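The chain below stands alone and is given in structure tokens; this is the form predicted alone.
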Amino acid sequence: MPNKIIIVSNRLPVRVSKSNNAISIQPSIGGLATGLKHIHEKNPCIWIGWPGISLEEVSWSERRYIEENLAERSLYPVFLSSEDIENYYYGFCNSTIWPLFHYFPEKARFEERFWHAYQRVNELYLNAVLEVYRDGDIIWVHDYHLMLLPLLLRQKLGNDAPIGFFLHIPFPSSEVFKLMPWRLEILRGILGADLVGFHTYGYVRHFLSAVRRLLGFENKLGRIFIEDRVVLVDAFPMGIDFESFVSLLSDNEVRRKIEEYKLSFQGLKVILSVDRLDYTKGIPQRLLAYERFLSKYPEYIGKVVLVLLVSPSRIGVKEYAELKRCIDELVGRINGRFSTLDWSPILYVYKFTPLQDLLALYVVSDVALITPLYDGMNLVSKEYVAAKEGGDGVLILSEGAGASSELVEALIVNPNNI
């Protein structure tokens, strides 16, 4: 067999539930998932991950059976306690990673039974590559839940394995990742990586100077000598697979939603907001600032509509809870100050949007409004533009956004100035 790419992630692209007693494999969304798709595709290549079932749903049979299943589309799951699952990805991941690299430090929490579920995850993660690993494989880790992964590889694998390591959300101020307790512990676990990627130079920068001041590495040029390994640090914006996303525009089903959004619409300038549920996306900022537009321009009053599509995120955690209802409040409120017998100025989706509603309404929205407070990325700002065949649009992009230092001619603006 010829050497492989072994990605790993957290999460497979694919998503594993059990109703009535019936196991159901289902392609999973997001970024990471739709980004690595190609390459997962395309070359031999073997993705190692969670499959989004806790090990106390699945009895052993069950777990063989997904196992075998998985093999064939060459993934290989990773299956987590219930335990795991509440202190390494909801407690660690998401309440002490996330918000301190999204610039939230406030709404970190630093438990000691997180950091060890951490620690004990990264480990599983370990043994379940040891597992798949041959000589001249080369292992991609990814994403904030494998910090600690690339230097555990090092010590079982030596010098001579190539790990590469890539981080879709920001990494931020050596002043703000000082804050964290096991700083250097993730600094380190990285460092086990030969190549370190980012989506932007931003981050780069960041990253360096907290191994600098963290640890004492001085870098030239991107490249950090620690002993007999040298490793490099550098930018990799994450795109999208542009002919594969353009050919979908065509698809009888998403014509045919544009054409029923167009007569939905008609005579109606439309602005769309694109997002999941979460505190790091600027969503009230976003609509204040829309009812800001309209206070100031009632002669707009009747002739827009904002659509606002959010996708519920992280049900039950208290936090995203009042959120929602923060935005709720905030849309009804818009609602009921501006609409009309015959219009309402937001119209507000919160479910997930099939691709082929999105698509259509990338083609027929006028602006779309992409304002995060901090996002790694953002592949909703791409896309739009790639659905513009005829140029026709406007994109308003937030600067916390790691897209606007690519996409230069959006309109670039500030996500807290309302």
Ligand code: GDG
Contents of the next structure:
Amino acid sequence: MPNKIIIVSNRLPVRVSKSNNAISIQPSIGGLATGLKHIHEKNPCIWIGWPGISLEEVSWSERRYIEENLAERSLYPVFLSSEDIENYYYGFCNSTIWPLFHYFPEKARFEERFWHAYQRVNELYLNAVLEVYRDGDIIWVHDYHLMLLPLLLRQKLGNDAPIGFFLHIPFPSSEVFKLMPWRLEILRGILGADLVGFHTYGYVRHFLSAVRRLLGFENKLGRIFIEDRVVLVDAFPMGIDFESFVSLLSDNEVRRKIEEYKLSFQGLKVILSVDRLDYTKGIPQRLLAYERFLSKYPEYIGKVVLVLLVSPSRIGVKEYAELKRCIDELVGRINGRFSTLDWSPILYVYKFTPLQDLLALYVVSDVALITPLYDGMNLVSKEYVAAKEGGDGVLILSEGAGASSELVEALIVNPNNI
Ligand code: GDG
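Can you return the structure of this protein in the form predicted together with GDP-alpha-D-glucose (GDG) rather than the form predicted alone?
Full assembly next; the chain just shown is listed first.
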């Protein structure tokens, strides 16, 4: 029996913030937190990650307070300086790897200072794991922020330490991956793990061919033989915790909201769209498709509403501010063009939506329109299906989402085809 699982990810499932000198701790959103929080709650587990606040924002005593508070929830914070947040998080993670791995090479910035920060921060996480690791523990490293960590851990802990690595985003074709100047270091970093997981077989295939072409290691049925070790590579499509999710639907507040929304959307077909603000999610293309729908089928004017929920994300990155402007303009144009005095085609909400409202909207909506250009998996599509107790509702899902290889009964579409 392992002693405990050590989950390591860039962010913790909570976000610490400070306002008027008071520290507050809120749940953080995103697919990784959704997918892992139940594993964390139901197993002997400690979760290591950045609490979302910079080192400079907190005093020593506040830092102690945060550490103690998080320790009670089996969370272990790694504090990052504002310079690391700039160069590692907004830099290498979100301006280099994220665009490249989602097939936006033209947006990828290859800057030495980003790469150095990435190396430095992976070492910070190494030190944090070494603080809490005991023989017999399983270490489970997550996502593109920490691709060097498996090898760093292997070098410190030797071959016996069980280390897993899971990538939550696509692993791109080796033709795209090889554009990365630090491609060899990244592949070697990941191969420090014993078990490397991806959401789909497509990503597994891309990874194996990058390893073969760039490092020369062959594989046999997903096993890569590296000197005295074997690394197993496989697909582990991530799901949601169905039981816990469905039990939330019977919460009184959710039931109340369902009735409230049914009333306010009476007589309308409701199309739901839910994303973090991100250029990978295909939100402008989706809006153009909806505009085309209304102009091609004017009989639906006044009979349908698109509920467009966009939660703010990576606010410090320029691309995201531009995307926000583009969405605002498209929504304004479409609403201006088709609205009548008592109806608007799009209900646009740009803020975090409380969970109860989100659940109620899943239940009352007739269609979920989920059309990312590229998306590692996409858990929103699974949440929508899980919320449909009676089995009705239509999921329109992009072929660019990993989920499309599993949810094959959905209407699968090419998100670029307006
Ligand atoms: C990454 C990969 C992969 C979103 N907005 C609100 C909100 N959410 C919740 C959803 C869902 C989660 O956040 C989003 O998960 P996704 O999987 O759709 O997307 P990413 O955040 O991009 O996640 C992705 C995932 O990791 C797991 O491996 O599937 O491909 O990109 O749970 O419900 N929740 C609330 N309010 C919001 O406004 N309450």
